[in-house]
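The chain that follows stands alone, in the form predicted alone, written as structure tokens.
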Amino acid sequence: MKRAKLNNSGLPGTAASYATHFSAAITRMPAHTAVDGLRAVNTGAVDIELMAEQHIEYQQALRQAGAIVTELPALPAYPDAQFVEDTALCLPNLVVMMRPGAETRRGEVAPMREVLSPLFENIADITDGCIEAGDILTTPFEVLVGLSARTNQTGADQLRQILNGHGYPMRILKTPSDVLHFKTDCSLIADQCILSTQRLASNGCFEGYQTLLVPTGEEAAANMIRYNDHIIMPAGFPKTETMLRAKGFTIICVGNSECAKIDGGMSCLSLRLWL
């Protein structure tokens, strides 16, 4: 996976890769207990009925983008369990089960392992430290891991050892102290292009990639997903949407007001796979 020379023009229309093109997705229905999900800042009460409606809208967006969606049942014992991405790093022919930094979330991993075991021959487990896949950005050239309150050096080092054994280069970076997850502030939107906030990109962590900056005031739009030929982004960020459409991207906007109250974004809500 030697990094290819990056060009200055490739946005939409780059060659399909495992980092942007998928065939399936796994989601989990929010439980009624999601109102008690972890949050860095209290931004108001969660409307669980609206959250369920937005979750269905999210699934519909995945299907529109070409996904075969598997919906898992709610896990009321784990209020954050709808954020399935944090439980596993899925790569072609390899899954690495995470070890969440929040101890209240560690019970989410075993049920997801049961789901993924029939689908993947190679499954590894993080057993030391902590790491959540919300801190992991996979590109066609490398795996980027941001250290944060939820991902520490020990967990990242173990992941690097696993990935090195399967031929995946990995680079460890630092997430800004006021940002929950690395991907809270960035997304891969084309094989060679990363959408980022200014506060994250300013440290030079995306050197070698084409970088688009989220317009000032719309930093919360930085977390989105590229799924095949579509970008699924949160609704309510018109400047970001206009910028991306002007670049030629096909956009699907999805309401995310309720998950955002408990620190959830577009990537958090699904595992994206090749089946």
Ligand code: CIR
Contents of the next structure:
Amino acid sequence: MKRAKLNNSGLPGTAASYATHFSAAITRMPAHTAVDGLRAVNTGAVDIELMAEQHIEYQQALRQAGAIVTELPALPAYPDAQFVEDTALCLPNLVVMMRPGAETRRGEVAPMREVLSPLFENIADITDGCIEAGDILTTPFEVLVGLSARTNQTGADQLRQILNGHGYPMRILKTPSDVLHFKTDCSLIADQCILSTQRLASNGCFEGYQTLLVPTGEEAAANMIRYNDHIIMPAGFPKTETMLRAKGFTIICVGNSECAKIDGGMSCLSLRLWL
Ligand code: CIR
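Next block, the form predicted together with the ligand, ref. the form predicted alone:
Next comes the full complex, this chain leading.
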């Protein structure tokens, strides 16, 4: 597998790196127990049928963007298991299995390890502290990790040791308080361009990148995914959508009302890979 080409921007119309371009994706069917998924605030009952429909819409968006999608079966013992992103950090030649800070989610890692280990030459495990990959933003230049209620210094330090051993630089930052994951508030939308909330970007952590701010009132749109030449974003954020379209991005909107009730967004719902 090739490392990123560091000298292109990945803006619309240009070639881009491994941080924005993929060939495959892994998703997991939501279980009926997803109604009991972890949430910071109760914003209403989850409609499980609608969630399943939105999940299919999400997979279609990935396919439209060029992904070969592997759908794993639901894991009813783990209500949050559809948020596969949190279980593993996938890089071109390396996968690192996470150790979720949420104890109810730790059991999601072993089944995902079984799926990923045949696909990667190198597999490593976080064994100390905790870290969830929702707190990890990979850019072509570095891996950014936001400490949060789910990711601590010990877990981040172990990840840094693993990544540095494979030639990936890593920087430790802070997830804003009251925000679940670092990537709840930001997304890499082109190789040198990060979409972010004001509250996250204001600490200067994205210096050196072009930063686009999510319009006020649409902070929940900050979590989206760039997949090849498309951006997959949650439906219902017209100002953000208009801003990105005006910059030349090709957008696919996906309904996310049900996952949002249990604090899940676009990135959490897939692992994106190069196979
Ligand atoms: C949780 O609290 O762990 C889930 N209900 C939501 C996880 C969302 N994952 C993510 O932002 N990467």
